[in-house]
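Presented as structure tokens, the chain that follows is alone, the form predicted alone.
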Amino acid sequence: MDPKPLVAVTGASSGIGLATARAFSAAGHPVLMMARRVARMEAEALPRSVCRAVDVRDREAINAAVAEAEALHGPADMIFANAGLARLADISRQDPAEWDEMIDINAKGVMNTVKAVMNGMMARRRGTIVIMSSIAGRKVYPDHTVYCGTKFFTHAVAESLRGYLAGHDVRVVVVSPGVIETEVLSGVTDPDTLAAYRANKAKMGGGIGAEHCAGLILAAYQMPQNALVQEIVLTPTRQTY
């Protein structure tokens, strides 16, 4: 038997998903880590870890691979909602597939992830669903349209989900960070919104580090579970938008 319980991650091969599998794994969890670059898992060869090539996209994909892992270690204990996708534009010059693509990754992915899990919690009457969302789920920006509309989605979900599984003692956590040192950027294929992103991140000396993010998850998964962190919203001190 495993001396703790599973924890699965999407979006586990870089940045916070990453992160927080290393941080949850050097506290002694088996991780399932799932993400569509499956090579960049395995290599980081965390103990007991079962790295799965994923795409959110696809529900019976994530349902798979939490049955393998848990065949494995035993149910899932927590699972981070992670992957997401920012397209960041002028809305008025966007293509509208990355609209699609959004939106079918940072929502419809967030509900493929969440529901792999949640019907055995609520049977067990124990377990904790994280959700990545945004500082852009709490305020807008001009060329985060879709990206915006996405991320107050995932705030939306997670306070029905929330007021939902209370009863049945699982927690729902939403993490809200602002400008981070991921690679969020490099979904952003508008020139001028990525010029001005990174001339605002260097204005405040830079993002924070995915690591910081992922030492609040585990902090608030060591709650006990009739304690709930409801939303951890992290960003550099020098931001003020």
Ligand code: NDP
Given for the second form:
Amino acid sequence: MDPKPLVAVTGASSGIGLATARAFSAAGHPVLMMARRVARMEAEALPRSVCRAVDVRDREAINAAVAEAEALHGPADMIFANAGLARLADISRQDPAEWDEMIDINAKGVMNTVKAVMNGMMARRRGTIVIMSSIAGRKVYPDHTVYCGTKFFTHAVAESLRGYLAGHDVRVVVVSPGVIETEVLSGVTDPDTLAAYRANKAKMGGGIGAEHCAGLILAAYQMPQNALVQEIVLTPTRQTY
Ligand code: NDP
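Could you present the same protein in the form predicted together with this ligand, rather than the form predicted alone shown above?
Everything in the complex follows now, all chains and molecules, and the chain you saw is the first one.
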């Protein structure tokens, strides 16, 4: 029997997801790492990790990866529904294909991820579901239109699930970061929006290291099961909006 339970992370190949996988692994947990770039996760070589090429748009792929990791390491006690992308843009110029992509990955992908573990956690009357939102899930920005929509969606889902799962002793944490230093800007295809974002970020003195966000998620998880950190909001000190 593993001394610490299995945890699962989507979007574990870079940024906040990878930092969170590393943090839980360092704390002694076997980690199921899911993303499309499996070689990057395998290169981490985290002890007892299970790395699976999963696109969060594919419900069956998430279910299969979770079932496989649970067969090896026992039930997942935490899942971080983190995978996402930010196709920030001037909405009048944006290709609607980018709307579809964000809605399918950031919004529906979170539901697919939660669904893979929720019933098991309810049956065991324990578990922690961590849902990635954003500061853009609390306020709107003119060049974040559909991205904000997806993050308001995950925020609302997290709040609703928290109420639904409270009576089952399953915790729901929503994470709402401001500017974090990751590969997220690689998803911005609109050059003007990218330039404006970079200029604002420079004014803030840059983003926060992803490991700090991961540390807060681990600390929230390590609270006693009857104590819930409902939301983590982490921004650069100079980020005022
Ligand atoms: P990164 O680009 O570094 O990481 C994004 C991760 O999501 C990658 O591991 C990527 O893996 C994965 N991913 C993207 N699409 C899919 C998919 N279809 N299926 C499976 N995995 C996918 O950026 P971040 O770490 O910043 O992003 C993580 C989350 O944090 C996102 O939801 C983002 O919106 C949110 N966020 C980020 C902030 C920031 O400032 N960085 C602020 C607020 C929220 P792969 O490509 O290998 O599949």
